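First comes one chain, alone, set out as structure tokens in the form predicted on its own.
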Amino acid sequence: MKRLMIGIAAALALSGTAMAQDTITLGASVQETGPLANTGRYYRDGYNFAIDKINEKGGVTVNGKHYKLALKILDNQSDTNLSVRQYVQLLTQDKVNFLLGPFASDFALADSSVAEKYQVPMIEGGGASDQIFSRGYKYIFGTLPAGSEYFDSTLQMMGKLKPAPKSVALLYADDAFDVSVAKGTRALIKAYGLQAVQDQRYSSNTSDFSTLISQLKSSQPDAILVSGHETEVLNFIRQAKSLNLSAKLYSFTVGVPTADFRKALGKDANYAFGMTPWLPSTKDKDEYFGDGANFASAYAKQFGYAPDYHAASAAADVEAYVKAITAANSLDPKKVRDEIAKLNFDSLYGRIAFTAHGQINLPQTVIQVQDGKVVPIYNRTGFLAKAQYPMPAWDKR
């Protein structure tokens, strides 16, 4: 008998070892509570609905066997450095295949020296600061446009409209990926022959804006640009309405695509303009999901909530990984990590094709919230819409 239980248990033992050879696990520490849980949902949900969309076609196949896709995922509570320890142990602990990313620039600055260090690939959609990719790090990959370029095509519209605004306010939070906005932003105000009336640097998740809105009242800008995060951006728009504060136009980094942010400020949400390197879109085919319209509706259908950029830009990873895999043939984190420097393919979330510091090029469309509505005003090819500009005086609305 004793023999017997010996040999079912390593017949299952052996079972087991099978069953984790067929799986291929993608391992990611994410905001699932804490002040950033908000957006952190989206990569939880997109890492998810991309996994569970791409087993339903058949999964991976490598060197002739087939591998399902499966994800491990741990809430960094909206913590920095506990983020940088859930990602060691996911590799050294966990012995997950490959790395998908947290949300915000912080915590991918922080988290890719993880995936350095132990070189296994990390391919992210939360982070756009150019200085995760300025470091030369060889397993780094992200699919947000890069950070410095947030504003151009915003500024290149700024241009076009009559009467143009000539003066501009830049406000930035002083975290890694505001820090790059203003940085390119800077420039791009002086490239376009813009004054730079005020250019201003509050702590992240700052809640009292009134000094700062009392001084824009003093400089009267035509524009006032802010790169913040959501939560700033609500803040900053109420406490604009309650000190009167009106200008030409004012545009922010985050937050205006999202219903919640609509939500959050009901009819005050009008006029706001933003920007996104994603819509829904037929135009966007996809091997797994058809097309961008069609990932989006089935996500909002599963999840109760629309997708915005965050959540396309986190689906589109896992597709990068089983692309790259696929490639080559292969899970080896080395020869993974070059097919993934080799990737250019089309996706719900337009082209995935990675530039040679690891980050994307995609251009970002400028948007307006129009009676409570996300409305496309301007990309690359010129305006789509027409835009609700001058912006009424608060009393006018």
Given for the second form:
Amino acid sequence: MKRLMIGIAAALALSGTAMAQDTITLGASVQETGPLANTGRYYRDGYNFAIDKINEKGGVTVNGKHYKLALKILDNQSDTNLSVRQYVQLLTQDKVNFLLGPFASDFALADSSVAEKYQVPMIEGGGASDQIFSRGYKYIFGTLPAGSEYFDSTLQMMGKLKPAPKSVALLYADDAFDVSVAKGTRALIKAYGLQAVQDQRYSSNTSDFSTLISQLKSSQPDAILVSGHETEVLNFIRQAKSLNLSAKLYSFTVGVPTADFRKALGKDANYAFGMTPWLPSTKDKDEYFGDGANFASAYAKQFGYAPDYHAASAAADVEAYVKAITAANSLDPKKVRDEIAKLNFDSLYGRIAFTAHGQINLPQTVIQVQDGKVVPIYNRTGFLAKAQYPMPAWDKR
Amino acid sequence: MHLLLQILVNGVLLGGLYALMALGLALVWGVLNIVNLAHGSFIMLGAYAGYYLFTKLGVDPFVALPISMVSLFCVGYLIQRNILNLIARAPMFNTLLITFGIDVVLTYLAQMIFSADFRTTNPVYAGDNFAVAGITLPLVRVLACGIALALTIALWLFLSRSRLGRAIRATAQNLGAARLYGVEPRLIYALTFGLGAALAGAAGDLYGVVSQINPYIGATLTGKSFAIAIIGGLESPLGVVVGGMFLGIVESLTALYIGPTYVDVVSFGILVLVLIFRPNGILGATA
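Which structure goes with the form predicted together with the partner chain, now that we have seen the form predicted on its own?
Full complex below, order starting with the chain above.
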């Protein structure tokens, strides 16, 4: 009996090493539980989905040898400190080959320091704050457009609406992402010649917006721009309705593209503007998924919900590794890092090419919820559909 | 001036909801000497109860209020009977530890069962409002505030007039003497904890109508309730209302005059001041 056990153990150990030899492991710590679990799961699902698809198509070949991709995912419980420890663990104990990112700028900001210290690249699709990329780090790459430019297309569109909004109120939460959005937006508001009537920063955990909304009511801005988290955006809209606050337009950095947002608000979600760097489209050709639209339908079939830009960005991160590893023809983190910096390819998510800072350049498409559906309204080429503007007052809907 | 009035009204209405949230926590703390760290999770469960009754069965959230309260009463009663009774006479630290554990279990069970999706209980009238002298009054918040006051008065009458209420107060004040008069403390403890949970259930049901629900809202709500219980004192439910309104108004004024990021700094600053100068609450007897 004892001998049999030893035999089994030995066989397991051997098969373990045999497997380890032809596997490239990507490590990530994401929010599977905790207050950010709602969005964190898009990254877990996006990573898994892309890895399965790439393995199905034969995996990665390095130096004539075939490798399968594997994913080691840890749950950071929406805790930044735990997240940093987990990335250290992924590199020192689990010996993963490369790193994928967490969700949210606060996390990416802290976790990228681990990548930099151990000189292992991290491609992240969940942190957009300019701060992450302003420290001269060489091992961090991001596939979300810069936070400072989130409202650029929206403000550009506002100039073309009739009557064009003149005064703007800006509200933002006090975390890394929203602060960098506010910093960029403030400059843009000036550059587009608009008048800023309110510029208010609130705490990330705010659930009561009645004071801010009452102030907005008395200063009557034409447009309200809110940068915050989905939970705050939901509270803001519900309380705006209950205090009867109407502007000609309001727009939110997050929430609007997700199905969850529209489900929670029902018809109160209508007229809300938002933005997304990605919409499922047949124009975004992709080696593994065919195109963006194909990706979206296959993803929705597997997970039971439609992917938004978070999931697409996550899938693109995995693909970026495959391209870079293939180009480097090596698993050496430094060589792969240099190839990531040189990447320039089309994916389901759009063109992946990093700037010298490591961030991607993707224009934001302005979207609006119209009759419970997300409608692309405006991008750099002009209007894609008619904006419902000005938005009717709450009591006239 | 007009803005200030509107902000004060907002603060009072917010305070009403706060008071309802804190009422159960203060009751359990005062009688059982347990700071129930799972109180916010009870509110969260009450919110889900209201949400599912509304979306699945079409029960109006205000009609669902008693159902939510009864369900949470059962949850609270069973938890006290089966878990908390084990540490009924133990030091404060043990009760903190065990209620913290219950909080973690409830939160993660909630994510497994309800998922991390954001929910709102959104009846057609949820965003309705009316204006009095130019001041906008959100309908649901006014009703919630009214219900908070009604439940507070009911609790106060129950504790001061009914036989059972007196037994609860007697147990809190002098366990030995209460026992001599035939009070069964185990039953009283379970009833009180159940009552505290029921009040959390009521708060949660209304919270879902004015805010959004996810499995993680509990922690912040426990913190708020804790602060209100300290500011208002544990002696009387009326103190809790005063504490809630006070906090609501202070938060609203801070957001207006100092800035929305300082709301927590100021409210917890006040908490510290109350602990130093009036440790029994603003309405409580001076120490």
